[in-house]
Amino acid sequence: MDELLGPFEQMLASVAGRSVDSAAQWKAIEESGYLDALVPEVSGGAGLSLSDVEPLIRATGRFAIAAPVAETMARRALGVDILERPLSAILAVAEIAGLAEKILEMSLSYANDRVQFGKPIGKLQVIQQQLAVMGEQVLMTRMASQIGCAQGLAPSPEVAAVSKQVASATVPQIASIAHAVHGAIGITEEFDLQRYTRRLHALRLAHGSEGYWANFVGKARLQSDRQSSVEFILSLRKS
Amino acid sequence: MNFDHLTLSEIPATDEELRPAIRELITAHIGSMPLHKRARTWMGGDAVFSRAMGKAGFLGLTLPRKYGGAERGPLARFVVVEELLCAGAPVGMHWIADRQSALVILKFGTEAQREKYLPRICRGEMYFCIGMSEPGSGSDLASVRSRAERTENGWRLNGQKVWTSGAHHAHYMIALVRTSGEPADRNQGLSQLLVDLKAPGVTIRPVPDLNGDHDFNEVFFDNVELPHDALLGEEGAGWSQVTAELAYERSGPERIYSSAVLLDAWIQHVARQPQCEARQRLIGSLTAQLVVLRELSVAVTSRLAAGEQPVVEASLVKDLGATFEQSVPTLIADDLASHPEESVEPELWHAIMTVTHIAPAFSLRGGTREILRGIIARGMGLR
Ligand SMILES: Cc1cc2nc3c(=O)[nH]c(=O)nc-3n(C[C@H](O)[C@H](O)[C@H](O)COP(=O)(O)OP(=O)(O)OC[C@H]3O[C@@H](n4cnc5c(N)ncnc54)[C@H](O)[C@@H]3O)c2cc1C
């Protein structure tokens, strides 16, 4: 996997950054090949699945491109100008998954470099069960995306509501914490906390908020026959 | 802390073939068990079933053959325990020993130990209980004062322990104890000790807890005399030997399912009443939350499959899934008084405000919330 990794994110990180013109960045990803991850070997591609690509997506998401990277690799696969939402949704929570992750690293490292009352904050108690708290949310987002890019490039609705009513569902606290503990630089144009949790924001309700979708799994677990929690998780694992 | 190491797995097929069987067996026992009793999960309990459920070979499922077990793999126990607590089955009995005691005697234990307990443990005969916890060491466990000293003839044991779950049905305590040094040595001096509860000089005194259910116990111990084979493990490793078994005791699903009877029911009571969005999303983020924490659950079963101690990880799941077994009552019982014009069972109502009044249970049990946070900031690499 780190093959394939690897050489994506040297690619990212050459043309990531604020200020990166935009159409030469589509020019490179473009030029990388990794648009065709998706499409069948015998159209061409790299014949991957979603679950290949799922670290890739994350990427994307730890380098905050705006850029329609996933849509673009799903939309060749499938030969369709528009996705369907569910896919969409499951898309944007590995989106989700690797702002995360980046933003967890940020607040991390920020707390064992910020030095008050002559001491790291990330050494404050309150400040530890803060990061704490976001580790367990980043979790939740990453095992999201990972049930969500399990069901290929036609998931099941129902599956592609659970991942992103948890992903989103999980954005407002992940945001939170992690500008609480950068303090009065982390909401300043200059430093790029922002550039990733503004994106953070959108994605949480682009394609669908967790409102959105809970409504949607709860119909269909009232609508199902699979009376208990445990034979309801196991029918979706199924379809 | 890598994250990679949680990944989502797949339970092998010889595994989920374990479910009709065992949901077979817990069918044909909790017929009459009414709602707020299935609702207590893993802290009820029944001898019978115990032995029922050895006897169909669902108990040591991962222990070799030679001592009565299955000799699978952790991921078996899941699908058998995911099973037993979404359906609220009285597991209570054979619970820690099944869970944890087997394991660190199959870990530690001599070849006699191990052909000792295991083979009844298997069998559902059995019933273990941990004494980890004193009056003066909560959190803070290294302090234990409960003291063991060596005599002619094995050991003669002091001192107390608290909040001992089950101690007044169990045959034996694994108990953590000073057995050299002083409480300021810390976690060096510490050993394990297999306890015979009825061996003379131990007095078991019921702490019932706020529901009035008698769940815990205070043991006292005053010149328990034991023999040299009580020794579990080796003399002085006891801080060591116990963290292992705190990773099976923080990895397991009952981390997430503790209110899992609880709603389901109050979802069957939802889908007889009109239908209504703001319930429908209730159910939904409820629902969505769980199928993602018993994945995250599987992930750390597969770890531990693969041989690892996920101390972190099972941190991670286990505080994630209390706080979601503790919003279900609170989420739910708002719920059901918001429609004042229902009927609702009383059924319902009185297992709600059981699992209410337990529910802080769910973050102190196996390590608090903030200690749990405590060791994902430093795993994660904050110092
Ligand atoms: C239902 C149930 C069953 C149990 N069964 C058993 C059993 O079978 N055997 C057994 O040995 N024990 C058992 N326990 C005990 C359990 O392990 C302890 O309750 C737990 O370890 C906490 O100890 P404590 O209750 O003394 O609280 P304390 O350690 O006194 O903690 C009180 C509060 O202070 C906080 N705190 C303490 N230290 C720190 C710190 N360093 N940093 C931040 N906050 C801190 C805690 O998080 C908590 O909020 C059981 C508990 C429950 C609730």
Contents of the next structure:
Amino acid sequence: MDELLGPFEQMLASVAGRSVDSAAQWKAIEESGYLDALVPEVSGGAGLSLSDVEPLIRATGRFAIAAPVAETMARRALGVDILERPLSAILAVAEIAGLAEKILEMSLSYANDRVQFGKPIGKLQVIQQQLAVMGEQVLMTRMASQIGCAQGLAPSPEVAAVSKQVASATVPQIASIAHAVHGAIGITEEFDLQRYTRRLHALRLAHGSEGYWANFVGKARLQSDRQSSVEFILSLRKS
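Since the one above is the form predicted in complex with its partner chain, can you give the form predicted on its own too?
Here we give the lone chain, stripped of any partners or molecules.
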């Protein structure tokens, strides 16, 4: 995948940014050929699985690409105009994971560069503790993304529900810690952090918030004939 991810990230870097022309951005993405990554080889695509493509979708999150890259990949592969909600939710989770990785990277960099009272604020225990919590939340989004994408283009609604509920639930804490570490500069228009956290909040709600999917999972558990919740969770892994 590295041989695909590297050139993909270079292409995204060339068309990302606050002042980018959206039409030019989409033209570059479309001409790159990556939108056919999920299309079967017999139909002229690369024939990759959704698990294979998951790092590419996370990359669109890291560059805060708002264009529907992942959705277009899936629509072309399936030959449909509208995606089922569980699949759309999982694609949003992969973008959330990429955004979360970028926000953590920005927060670590700022904490190491910003000096207060003669030393970087990243040396302060209270900042280190917050960054550790953020790192834990970011890892949760990646796991949710990989578990969801492992289901392919026809995911079970229950697995999609768990994946999206977990990823969406991390968003408030990741965003609040990032802004706490950055201080007032984090909400200024000139600083990019607000672009990433606004996109993060938008994807939190896209195709169902954590509350919507928690309600879905709860109903599925109540309707399940499994004796325990552990058995119910294990059954999801096999679905």
